[in-house]
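For reference, the chain that follows is the form predicted on its own, supplied as structure tokens.
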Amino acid sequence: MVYSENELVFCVNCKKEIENIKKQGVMTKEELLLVKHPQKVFQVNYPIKKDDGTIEIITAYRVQYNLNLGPGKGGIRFHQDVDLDEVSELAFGMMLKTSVTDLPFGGAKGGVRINPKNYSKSELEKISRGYVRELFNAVGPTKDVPAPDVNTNPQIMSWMLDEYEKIAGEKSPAFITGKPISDGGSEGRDKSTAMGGFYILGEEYADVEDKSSICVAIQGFGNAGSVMAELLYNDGYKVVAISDSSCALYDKNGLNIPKILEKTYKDGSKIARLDSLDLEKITNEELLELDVDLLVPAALGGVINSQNADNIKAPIVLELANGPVLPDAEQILEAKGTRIIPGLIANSGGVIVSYFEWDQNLKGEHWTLEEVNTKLKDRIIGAFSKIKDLAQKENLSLRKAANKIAIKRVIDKADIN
């Protein structure tokens, strides 16, 4: 499984992920040895004073899994279940993602073991600033560049940037990405995950003149899923099903995505409350098993597993979420001829535009939305084409080809005395 910077995901121990790739036959024993362990691991414990005057010790992590390709790159999540195994797994995934998209970054990830709902805004600011103070010497524009992840956002990135610049004694916007535009953030970052996946689908269906002939089901209507639904609808695809955590909506003739977005954005309604639209409601599980041309899991990981893989009918599955197709399910789907576009490339738009933000900051530039999207399309399609070419040449699945390319690029840059 591979993870994006801003979505809750299904996590497993990093050793299991490495074992899964090992089984794919894309690594030699020597290569396995070189990526088996993270290069640098940090655990810090620091105090904050809460609003009521009490002292609490905060536990936080940063894992720089591999820096062969450049500074570390990866988000910081705030979650009560964060631990070193999870952060290591996420950092390993970021190593693969930055590598396969040919970015000048290594893989890293961070986490703070808190439930942010239990803290006030001022307390979250103290936690954010404390994280930077504790790890100041390990991070920076040429060392490790953090970003948002689960339960973190542009405001938290802004606090962290301000703390870093106070300690450094100079402006350094390239220290962190996912910032507000006013602090040096990039145009297009908010929609970049879905936009990258949309560009890949444009390649997949390049020969289809009538996009309305392609029926699509999208599980998940958060940031990535809702943007993808809107992009596909506007491009003429027939989006027949969408869902959030409450339920799924289905119409074999196609959903009116703009109307649904208007309703959900206007009052924050869950899909289950959109009774005025008079649409058929089904379960998330039923959505996955619809007879459609394209299935886009855009919610949590692990939703396609050995229990339901036999019932998946879509010939193409694009992983907009992270790790939605488990390894045992993938074997079943591959045996049926299902084409899986792995999240390693399908949802890499977020980290690509994070790279653009870092690049703009270093150069003192600010690109237009059109420039960002053009560069995103060129990079993600270029990376996807290499994956497809290798898959065809060596008769590999897209996932195996992506992993092989990513691992080789990391290994080729290894500094061995």
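Rigid core (definition): largest C-alpha set, two forms, superposition within 1.5 Å. Note that the coordinates shown come from a computational prediction; the quantities given were computed from them, not determined experimentally. Positions refer to the first chain, counted from 1. What changes on going to the form predicted together with ligand GLU:
- After superposing the rigid core, the C-alpha of L369 moves by less than 2 Å between the two forms.
- Relative to the superposed rigid core, Y131 undergoes a CA displacement of at least 2 Å between the two forms.
- Core-superposed comparison between the two forms: the CA of L390 stays below a 2 Å shift.
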Second form
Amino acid sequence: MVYSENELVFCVNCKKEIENIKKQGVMTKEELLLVKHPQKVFQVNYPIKKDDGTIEIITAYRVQYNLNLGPGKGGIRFHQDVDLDEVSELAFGMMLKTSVTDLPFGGAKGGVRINPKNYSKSELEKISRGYVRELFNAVGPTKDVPAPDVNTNPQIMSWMLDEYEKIAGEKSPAFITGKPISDGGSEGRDKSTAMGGFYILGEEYADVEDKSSICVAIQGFGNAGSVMAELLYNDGYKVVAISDSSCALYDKNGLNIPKILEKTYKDGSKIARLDSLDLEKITNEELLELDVDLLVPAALGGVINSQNADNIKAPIVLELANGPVLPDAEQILEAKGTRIIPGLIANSGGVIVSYFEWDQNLKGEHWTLEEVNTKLKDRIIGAFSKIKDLAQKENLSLRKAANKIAIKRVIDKADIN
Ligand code: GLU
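Having displayed the form predicted on its own, please output the structure of the form predicted together with ligand GLU.
Entire complex below, previous chain first.
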């Protein structure tokens, strides 16, 4: 193995990072080749008939970045800005995430280039079913197992599973994860992303007796952010700020999260925006720059960048979203000693419980919530400990240590003829 022990920095911005590594000459040409290109790339364009009778062509992607460790694994996002580059970079991130958490999966990601807010429920169903029809031959329980991501949910997984089973002509619940429980979904999958991050914070603050001394700001109040806010509140942390795309809410004495959830969520679906609530408001930008003990970016990527990195005051940043801290910002934050817990591990709870779901489906089992959460805690804390040990041993940031572990496992399994 000629693979250099130098500090490899990978992140979702893989093209840029791979370029850096190339310049540093830290990997052999062959090794670089092994992770430089996505293994399989699919783009599909298919028509749907909208409610008003007009036809629209939907553009969608699936990238199986690397399958060395097993079938592809990764969510499908619906977003008006997704393109092949973004999906490839996110698939690269999944390759690292499944590797660092020791799952028997390669990394993949899917995207549909639409703004879901502009479509009715029946149109979204057609879009979801069309995606599976077009990509049927590329996916499946032993090939590539999709899941939810930004703007997709159990209902969408359910439509996709139904379409897959119709074409396959058999029941095949292990095709997709993040399904409703009634379709073979796992207990705990809905809250697993936040739950995993919460367990990691339990380790970080193991020595703090009074959790109310920890002031937290959470950016993003979707599935991950809202559940994290609730878990932290219930455990006694002081959640002083939360936000969604409409605004941020702030109370230096701590927000009443259960009350806010009551007004904004019903049956797990967001029913109201935060700006409809009669509480003190600040902007999303101001939230990120608050003088808090812990900052949890739980929305889209790139929110902490070279423009605002200087102003970030939180000494600990837990990346619950994928890629919220850009590489330039990371350098600035590292220089002032900010501890960044990378998304690779911090938000891996989702894919870990997805693995449990797939495993239960293949075995025909249904585990209790307690079993799922116990296994999640063991696995995520185990992986986090390995990352911390390597970081300490080699004086690396947590991200560099995580990347180093992940990439080594992928490269070691490369099948070279
Ligand atoms: N979309 C989630 C992620 O980025 C979950 C993927 C999965 O469960 O396969 O990790």
